[in-house]
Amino acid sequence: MIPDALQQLLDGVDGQETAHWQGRDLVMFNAPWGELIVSLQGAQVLHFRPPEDRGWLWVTPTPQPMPGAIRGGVPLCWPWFADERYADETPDRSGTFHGLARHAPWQLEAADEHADGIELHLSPTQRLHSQLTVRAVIQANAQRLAVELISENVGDTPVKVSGALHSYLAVDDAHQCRLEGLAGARYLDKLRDFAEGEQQGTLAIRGPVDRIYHSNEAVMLHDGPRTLRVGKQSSDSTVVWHPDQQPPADTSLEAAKRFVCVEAANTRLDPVWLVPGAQHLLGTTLSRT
């Protein structure tokens, strides 16, 4: 689910092309596997949409402008979460919200495609941190869409790191879908001062929600007749948000019914200790069941 001048767009690649938005370089594919849109801005998954489907990510039709980030897809959060800023470098750790990688710019390094699918390899065009460095994968075919963010150490010291895949799924209205899969999960709700909580059974969106799960089980998010798996790697921290009533500034109040964020992350439940040498892997994986 993207805006119309970024879907039309789309309709005019036969193969792969690249293209200009909203101040934006993209990298695009219609393929017989399906769409798929990255802007080199943040290396984010704006679309993606196997054949005979309807789109799985959800973009903002009113994007900010440059350099803002785009709201939607699946936005890069490194080499920190929210304000969990503990790889932050500034002397007041009042770098921006969720990272430096998902307003940085980013280059396509390599670009394997086939009859089946196509796997794209990204790297930020300058360092980002001191003692990190930072690469995404995108895999993408008719059945799936994964993506993977991979940290390694090339300091001389430990560094603790959060980060999420911030992925917005596309849904019809999100008070109709519902989330299985967190059943027994503990919680920490941000809306009530990260307050513990249990989950009791299916979540069924009613309210603004913003959570963090400390779980590492696939979550299916039900919507009417479809069914897509949101599966992760290296993460015991699974995020649920949305808005409801009171949607963010770039986002209107019609158009924040029609996703939901289901997210890989390592939180303050799960940060990673990367000791010199070492690398991690965070990484979600969307599917049809």
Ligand SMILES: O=P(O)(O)OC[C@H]1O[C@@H](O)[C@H](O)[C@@H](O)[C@@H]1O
Second form
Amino acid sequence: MIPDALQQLLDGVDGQETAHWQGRDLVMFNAPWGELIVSLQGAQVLHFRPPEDRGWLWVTPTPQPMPGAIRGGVPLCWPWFADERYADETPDRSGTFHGLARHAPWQLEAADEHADGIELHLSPTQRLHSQLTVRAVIQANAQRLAVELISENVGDTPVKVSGALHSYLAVDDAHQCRLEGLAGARYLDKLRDFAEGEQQGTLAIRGPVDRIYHSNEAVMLHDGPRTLRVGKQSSDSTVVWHPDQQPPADTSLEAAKRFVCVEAANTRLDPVWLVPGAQHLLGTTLSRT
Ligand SMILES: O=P(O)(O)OC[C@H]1O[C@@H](O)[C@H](O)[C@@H](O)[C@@H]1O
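Mind pulling up the form predicted in complex with the ligand next to the form predicted on its own we just looked at?
Then the entire complex follows, led off by the chain already shown.
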């Protein structure tokens, strides 16, 4: 579910086009395999809709201005998740929440479109870290959307990294949703000062949720008759976030009912130590069941 103005821009696209929206440069695709919008601020997928379905991702109708990040789609949180500033190079570790990548300008390096879908390769226009490089690969076809974030240590000392693919999944009503796949997983509850808990059965969204689950399993998001599978790669943390009655300033109460975040992540539970020359691929794959 995306803002009307964004949908109108997309409706005028046949094939691939660039556009400008809310101060951001976008790459848009309207093709037989589906609709896809990527913002070059943060290499952020804002929209994906396969044929004969509705959009899988949600974007706030009232985004904050640049250089703030757009709330919605799949923001790339890198090289740290939340306030886990392991790779923060500022002297007082005052770097921005969720890292540098989602605010930064990125460039499209390659777009390989074929009859069944597309593969996009993006990188930041400038290095974001003295020792780390990062690139993103986005694949979309009529069955799935995959986002990969690939970090490499090009320096000469080990660097500790965390991050997240912070997917905002569009739903009819968050309070009607059930998340399956987390039963038995231990979690840290950020709303209770990181108190530990263990998930019993499915997770229903009945109020605010902000949890880091120690799990590498896929999550099935049941939203009425629809189910979206959130698969992941090289991620032992799954973050589930829904703000309920206290949405952030860039989102109305009404709009906040329409998303649930299920994030493939590396967090304090499973930070990644990258030794010189090593690479790490954090991935998520969304698909219908
Ligand atoms: O408002 P932001 O910076 O995009 O973060 C949104 C949420 O992102 C989640 O990943 C965090 O667990 C939450 O604590 C946070 O509130």
